[in-house]
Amino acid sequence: MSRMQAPVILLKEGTDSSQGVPQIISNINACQAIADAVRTTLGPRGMDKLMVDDQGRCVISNDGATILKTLDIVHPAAKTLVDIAKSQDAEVGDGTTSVTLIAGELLKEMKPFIEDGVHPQIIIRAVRKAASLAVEKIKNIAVPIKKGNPKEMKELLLKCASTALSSKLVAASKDFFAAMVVDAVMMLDDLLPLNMIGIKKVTGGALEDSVLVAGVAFKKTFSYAGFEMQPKTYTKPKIAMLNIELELKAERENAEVRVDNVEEYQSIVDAEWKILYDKLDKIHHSGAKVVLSKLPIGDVATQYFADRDMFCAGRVPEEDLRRTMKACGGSIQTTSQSLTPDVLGTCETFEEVQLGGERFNMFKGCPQAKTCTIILRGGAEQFMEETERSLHDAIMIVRRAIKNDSVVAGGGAVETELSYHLREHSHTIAGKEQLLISAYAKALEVIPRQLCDNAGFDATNILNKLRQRHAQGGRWFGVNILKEDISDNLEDCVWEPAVVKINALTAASEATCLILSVDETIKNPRSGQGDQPGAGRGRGRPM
């Protein structure tokens, strides 16, 4: 009788658990759906996606990570692909679409093996081995750059930046933007901190009206009466950066003051004015000509400064204030007591300029300028946001290229070479690994194939040509979008930092191993809902 015991129920009722091979297959299918979502955005001829969220905001983007972040993905296994795209974006900045595609393709190639009953651990071992072989190969064939020659270095950076921009919306003016991005990154100090490049968007004007300001620029904040009288340009001004409110407090803090007669009330008001004027006098005597504050500067103060030929701006965003401090020296003060010369910043020229419908405060010729601001112009809001994302990718690429000075050819060249290398290597191994490594090799061809598909070329034909050239030793041959053929992409200056490819391969392989190693998903019913009356099948309905 002991065999007939009741089943042991461990999990709460309503828990959904599926396991075994069908579970792995379903996870693979979900990941392929994700890869299909970004598939068509790859490369110079890639299309863009328009995502509309539940509030009706729309985002138009070509950036793999942005698209995946915006999509609300529920499937647990598919989220790993979103994560690798995010990590690629954070680490290298570009190649987010490629990393998702490679992972999706790897899973697709491994699917038949799973269906045939090969154990996932064997596949995982082979994928890890293939990935390390591929990374090793990239390191061997990457072309190092001579850093000694600044002119060569700059040209390399320009090529990398324009390769990164060629697949974006702004591809038409990529030379203009590539030069701007390289100049911007060159202005930073050795650590190349990203937050020292400010990107401000002003609607109106053409894309080519965008400018790079060597220094800090930010929007004119809300201003009070008296502002019109302030001068708008200064040379070598002293700049005071404050975190104090310079305005009269209305008696609104629910403070109760009992007074017997009008004189006493007057003395309270006078005291308040005196406090304000004391602060203003101190600022004036410090010799500062430009006063920036994170908190509001009221109309009395604005007028006071205007009378003394000083410029002030209140409610300056914190990041802008911090960048001003970095560029102009000085430090942000929280009291007006100790405004000594060493806490004031300075710059060559300060001016307020009208850009489109906005007034901009610009600080140029900063003594410690390790910061710059790109002011983007353009028609539609979404268009400018996408431009900002594209520039972010290009800036990251330039930073990577400065830090790691080896490049490989883009346009599917490096993937085809790795594919050829792994395929050759697989012939030297016995056992199941031979099939698995050659499947990995086949999966890498998704990049050149997708580049052809997106441009409307005959992918099979071009891939056959590519395989032939790589087998004959044409190491850097990749797809040439302009000629609908293959060409030596190293000579054609389609360059990418090697670290982009290394990161993409390791992340994609990791994700593949992760998804293949999961054989059961246990989904808990949403806690809290089942317990409330009225949720689920309650409300007195028969069960």
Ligand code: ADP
Contents of the next structure:
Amino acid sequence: MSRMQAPVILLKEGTDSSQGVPQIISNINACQAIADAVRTTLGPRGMDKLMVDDQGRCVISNDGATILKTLDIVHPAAKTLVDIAKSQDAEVGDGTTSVTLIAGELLKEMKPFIEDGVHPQIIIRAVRKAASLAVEKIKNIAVPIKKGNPKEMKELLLKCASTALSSKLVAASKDFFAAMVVDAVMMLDDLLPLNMIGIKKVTGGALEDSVLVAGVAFKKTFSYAGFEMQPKTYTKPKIAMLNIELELKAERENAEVRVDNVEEYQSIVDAEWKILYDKLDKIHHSGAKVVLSKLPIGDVATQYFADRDMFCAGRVPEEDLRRTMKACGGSIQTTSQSLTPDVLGTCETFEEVQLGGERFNMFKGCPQAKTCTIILRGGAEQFMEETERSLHDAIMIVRRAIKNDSVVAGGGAVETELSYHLREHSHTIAGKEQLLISAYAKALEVIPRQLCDNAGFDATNILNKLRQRHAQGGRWFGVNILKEDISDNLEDCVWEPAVVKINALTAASEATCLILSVDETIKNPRSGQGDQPGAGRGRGRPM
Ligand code: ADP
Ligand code: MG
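For comparison with the form predicted on its own, provide the form predicted together with the ligand.
Expanding to the full complex; the earlier chain stays at the top.
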């Protein structure tokens, strides 16, 4: 009989598993720490973070997703928040800080219920219900954008872009960049593909020296001797885009040929030259004046092209080659056999120009110009990187505004309105659900509260005014950073696309439900090591 009572051993010795309420609470606490990490970056008066990784590289950012990605987060539950910030970034490109904060706050509000023994599934159901009520409310109150009038439309896009930029490091030049971003997006075709806007950074010069090129521009690639003799400007050139190596193989160290005598060696060399010259002749006879290749173009080929007044660039990054193709027409060839006129692209002008310390290849007046390039100028590398991220946010906002047709007021206005709406709604239901829904409503106030805190305003005072205003039907009242007070943010043009808010609320609620539904973490002693809190530091693990 006693044998039957022997413990059942399921897991290897040393496996760490914790379960039940303490596990949920500990996960909630971890998520709170994440929310705290990005808290102060929210809004136009948000602070930036400087992160230094173990190789000493530093990144300055105000963008929630970037900060969370850069932090080396090892806690398994906390990683969920990083994932939602990333998904918000990927789907709508803005609102990453907000989504993290809302998720953190929702968890904080739900924590007492868990501690009091309310079953997580009941909380999850209420969170889902509140989220769907909120989303429905946003859809109801969002203000449609009039698309009929192109001039009005453009003005509206400018406002959206400058709102997105007003919380960034480049806020001082927000009008300049808002105009650039709107022009850039307007150059795209109807699908507004993001990868058709190239952003290139050139150190040096002032921020406002940045330019938008209607076409493709990329940094001059590595080139061999002979390149200097090639012309640097062409009008209406034919452009060959290749994925062909134009280099003698023997030049490359990895070529290994075994030969027994000199004649044999000579014949190999001759054959190689012949193959190369064959390719070059075909390219030359196609009529192409500008030759771009994804693969290297060696010195022999460079000299060959120079002798024939042609321009060449090897090792062009794939993405740039694709954009050139989209803008100039033609197609990328993998052999030199069929360089017929239809596979060659063309443009009004091609030139190589000097910008700061770099030379750029620029293709302007492209017949199919559904692509453009922003060339950013500025001092420090980190600063330009952050500018690029800010422009990305603004570009996403403008795209969203074109694609979607409604906006809501920002500055905590929409969150306060939702909070008010949910609170009102909760009065109509009984039981635990009422408490849970009003807890959700309270959590939404984190956005206006944090905006106040970050700007140094008295949050309690402002929030009281806001609640009062919304109760009186002032739907779009929110925090106004400039006036240090509340104001109608729809009138004051603090706008955000409705879809950014919808996505943020849905994602934050889903993350909350996910974390509340996990009540056990089992860590295998060996394979799980990297996931143990504190185990990752100083080990030089990749981020
Ligand atoms: P996120 O990563 O969530 O986009 P941001 O730092 O960009 O974070 O801050 C966005 C928040 O700041 C939004 O709630 C937005 O409405 C608010 N906001 C932006 N501009 C203003 C402004 N001029 N006044 C008040 N709030 C603003
Ligand atoms: Mg933003």
